[in-house]
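First, one chain by itself: the form predicted alone, in structure tokens.
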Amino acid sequence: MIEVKNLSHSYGKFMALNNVSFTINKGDFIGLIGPNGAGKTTLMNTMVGILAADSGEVLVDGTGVEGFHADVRRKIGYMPSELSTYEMFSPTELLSFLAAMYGIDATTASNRMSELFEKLEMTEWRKKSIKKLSTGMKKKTAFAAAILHQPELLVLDEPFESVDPISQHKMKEILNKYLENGGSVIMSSHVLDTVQNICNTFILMNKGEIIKQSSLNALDGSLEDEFFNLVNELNIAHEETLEDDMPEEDDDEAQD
């Protein structure tokens, strides 16, 4: 089980995460949605230990992700939105390096890599420099790298962006099998139809806070309608608050 407890993180005066809490259980597929700047990527980076929280904690089976806890890191697979840090590698070299880091024996690693490359239609490109790959191919490489060690939790940042429909379908098949085997997924996406079609739960964030968390089956209509209704309500409430906070004009000034 993964527990996010009272997580906060700021960049200077900007509060990117404000007291965020939720739990991920086995078999959960959570869609993380929200406007740009809502805090989704910051949340994911904090969940996997890339960013240190200002306060709060993230626990994987009771152990915090901060610091280098090899046993905890093996339980998480992270797919960032970009793979720029690893562009000097080929997909084969990157996955081989990660397999060694996670303590996967050479035979098992080779079999898993071959299976992933075949399913994702990457075999032809497996020895090419990542720098020279298309954006979609880089995304598939990042996806393969995240799931290679069969972690308990997958944290996926916009996994289907720039990926062709056939490859998206293949990735969804791999994710379905992963979930059937007891894995859990949290995935950010701006494509609300995708979230509604493949996730079982959604978390809506806005301005660093969780506005709503719910089962998708509990929705009366579409996730798109729910999203826009909630965001519009928040914007209206925010505007009303700003108006209430504005100083009243002096009568004499109002006449000028």
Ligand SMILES: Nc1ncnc2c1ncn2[C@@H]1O[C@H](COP(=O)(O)OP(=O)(O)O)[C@@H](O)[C@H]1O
The other form holds:
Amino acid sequence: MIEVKNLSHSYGKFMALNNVSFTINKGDFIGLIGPNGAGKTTLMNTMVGILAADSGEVLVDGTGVEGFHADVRRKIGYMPSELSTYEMFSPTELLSFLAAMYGIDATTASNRMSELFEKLEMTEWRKKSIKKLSTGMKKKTAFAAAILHQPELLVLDEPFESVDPISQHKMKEILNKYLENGGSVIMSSHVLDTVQNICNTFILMNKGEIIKQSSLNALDGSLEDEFFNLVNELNIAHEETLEDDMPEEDDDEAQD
Ligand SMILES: Nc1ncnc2c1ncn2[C@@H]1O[C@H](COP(=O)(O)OP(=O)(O)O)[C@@H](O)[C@H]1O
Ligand SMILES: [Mg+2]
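Could you switch over to the form predicted together with the named molecule, since the one displayed so far is the form predicted alone?
Every component of the complex follows; first up is the chain already shown.
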């Protein structure tokens, strides 16, 4: 179980993540949604320990992520939205390196890699440098890299962006199997139809805060309508607050 407790993170004076708390249980598939700049990537980076939290904590089965303990690291698979730092490797090299880091023996690693590359239809690209791959192929590499060590939790930052529909379908099949085997997923996405179709819970973020967390079964209409209405209400409320804060115009005192 993963507990995110009162997590906050600021970039300088700007608070990108403000006191966020939620829990991920075995079998949960959470869709993290919200406008650009809502703080989704900051939350995920803080959850996996890449960014240090200013306050609050993330506990994986009771152990904090901040120390990068090997057993915590093994339980989490992270797919960043960009794979730019590993571009000099090929998919095979990257995954072999990660497998060695996780202490997976060479035969098991090779079998898992072949299976993943085949399922994701990237076998013929596996030895090309990542730099030369299409965005979709880079995404699939990052996805395979996140799931290779069979973690308990997958943290996926916009996994389907720029991925063609067939590849998306393959990734979803792999995710279904992963969930059936007891895994949990948190995934950020702007593709609300997909979130509504494959996730069981959604968390809506806006300006660094969780606005709503709800089961998707409980939703009557479309997630898109829900998203639009909630964000709209917030913006109207925000504008009204700004208007309340404006000094009243007073004609009598206008001249000086
Ligand atoms: N490294 C950074 N330095 C300063 N501000 C940042 C940095 N990364 C993100 N931000 C700001 O923090 C806010 C949240 O960003 P992010 O977590 O990337 O949101 P999202 O993933 O929801 O689009 C945005 O306003 C963004 O401009
Ligand atoms: Mg982001």
